[in-house]
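Listed next as structure tokens is one chain, alone, in the form predicted alone.
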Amino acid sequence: MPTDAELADFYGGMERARLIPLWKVYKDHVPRAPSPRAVPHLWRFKEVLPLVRASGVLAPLTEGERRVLGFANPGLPYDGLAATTDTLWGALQYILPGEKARAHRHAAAAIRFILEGEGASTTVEGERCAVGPGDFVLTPPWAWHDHENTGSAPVIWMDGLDIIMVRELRGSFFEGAGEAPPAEPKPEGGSAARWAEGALRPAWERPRGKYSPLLLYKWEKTGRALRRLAASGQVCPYDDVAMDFTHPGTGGPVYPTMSCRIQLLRAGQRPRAHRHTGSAVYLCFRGRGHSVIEGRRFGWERGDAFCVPSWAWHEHAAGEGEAILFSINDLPVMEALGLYREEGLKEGNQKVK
């Protein structure tokens, strides 16, 4: 058996020649289940509004970028490099009369989907796409943006961003404004024009790219595609009816990091507990209900937001009329990386500790 002093001298050497002994460390680097530091939590709207109306006085645009309240996670640091999940970031961005964000852009895929106002419009690459309640916008990486407010009311909208990951992966990259070329004008709508019906596209165009060329999903088709599904009968056992938004040139995810999802749960269905690899944010649209997530219940209602961290046992249902939720998840990583796993409950539903 070595002595105490071999042992110290032997792992000293290694630490001065910057080795690492994997025997003591192999737990941490390959645990038997994922081990993600975000928790799951709930944001109230009615708890975050007086804020987000209060930046409005106190956090002028021309202090910063955007007017952004980041949800940050209590099991993760509250810092600067604060975050929604290990992966993920979510926030409300709040615009009033008039105001108009600076064009920009980043590395890190964005969307927007709008809570409530009428009136806002960004500008992606020259193409100016209005939206209201329910509209959910896409900025691709790199692709410079601004928003805009000429409506005569606040705009509050989520914000949903790859932005952690990016961070993580060192691919962070950003311009402001001053540094933005003339962007060269376009069509309103006009990636509507082209992509919109899904199942037709112009004969010139391929389906090519990483990213969906279709910028803009208004809530008139959104809405009308669940009642339609629903009316089907087709739905998920998990998340009841469930639409994925999609890259119409190829069918697959709306981003390669990052795919975004529409849900309605319909009143008296009580849909099954599941969990899976990847992390998502959630934002009730409307109505109310709750989620039970690794055995605690989250009551919810319109404007509230949160989060399931991955491999979480997690199941949503409706109160006594019907919900929608709109959430953004990492699953195209997971999928791409071949690590993607989902198991459903075998008892149904979870009981609530």
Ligand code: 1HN
The other form holds:
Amino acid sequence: MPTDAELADFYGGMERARLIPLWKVYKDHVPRAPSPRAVPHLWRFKEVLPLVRASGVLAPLTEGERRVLGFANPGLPYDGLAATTDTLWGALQYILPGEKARAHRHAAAAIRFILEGEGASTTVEGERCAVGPGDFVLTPPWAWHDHENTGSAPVIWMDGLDIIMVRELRGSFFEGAGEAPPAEPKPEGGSAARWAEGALRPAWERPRGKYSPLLLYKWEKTGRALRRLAASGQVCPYDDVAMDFTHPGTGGPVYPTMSCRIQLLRAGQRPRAHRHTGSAVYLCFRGRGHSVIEGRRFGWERGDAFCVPSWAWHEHAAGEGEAILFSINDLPVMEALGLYREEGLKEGNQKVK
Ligand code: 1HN
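Form predicted in complex with the named molecule, following the form predicted alone:
And the full complex, kicking off with our chain again.
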């Protein structure tokens, strides 16, 4: 048997040589199941909205790039490493009438989903996209984008970004206004004219890109698609009337890092619980309802946001009327890397703790 002194000497020598004994850290590297640091959490609009409004007074847009209030998960650090899940950033952005958020571009991909306010627009790589409630807009990697509110009321939208993954993979780049020539102006509605018809595409353009060439998904179309699917009675056992926004050229997710979903939860339905690898951030767009996440009940209503960490049991249901949830997730990454796993709960629904 080695003596304590021999062992101390041995492990001390390992450290000085910058060697680490795997037998001491094995379980950290190879957990038996995903062990997210993020925890299930709900951000109530009732609590968030006064702070959003205060930011309009106390945080002028001239101070930073964007007036964005990020959803900081209580299981993660509250600093520059704050995030909504282990891989995703969700936030609310607030732009007052007459304000403009200057152009910039980054390697991280972003999406916006408009919660409220008319008259705002975001210009993506030279193409102006006028947005209203329910509209879904893409800011693909390295696309110039600025935002403007020419309406008469403040606009509030949800931002979703893959910045955590991009930063951890050491792939982040950023350029601000004036650091490089801006994008050439392009016709408004151009990407929709080419790509919004789904089953038809421009004859001269090959849909080879890694991210969707369609920049703006109007609520009119999205809402209609949900209604049609609901009326057809074809639904998902876990997510009810759920549709993913697609890259129109491939039918796959809008980004290789992030997929986005709109789902209608019908009144009186009780979809089943499941769990899968990958995390998600949700925003309640309409109605009210609740989710059970890892046995905890989270009631939500319009404007509330919540997250589901990787491998957490979850189920969603509408309250009295129907409800509509928008969400972002990192499932394309899990699928691409061969890490996707899914399991349905045999009993159907969770017991609430
Ligand atoms: C960003 O650039 C925007 O361009 C919004 O509107 C939210 C959150 C984190 C990092 C960059 C924007 C963001 C962001």
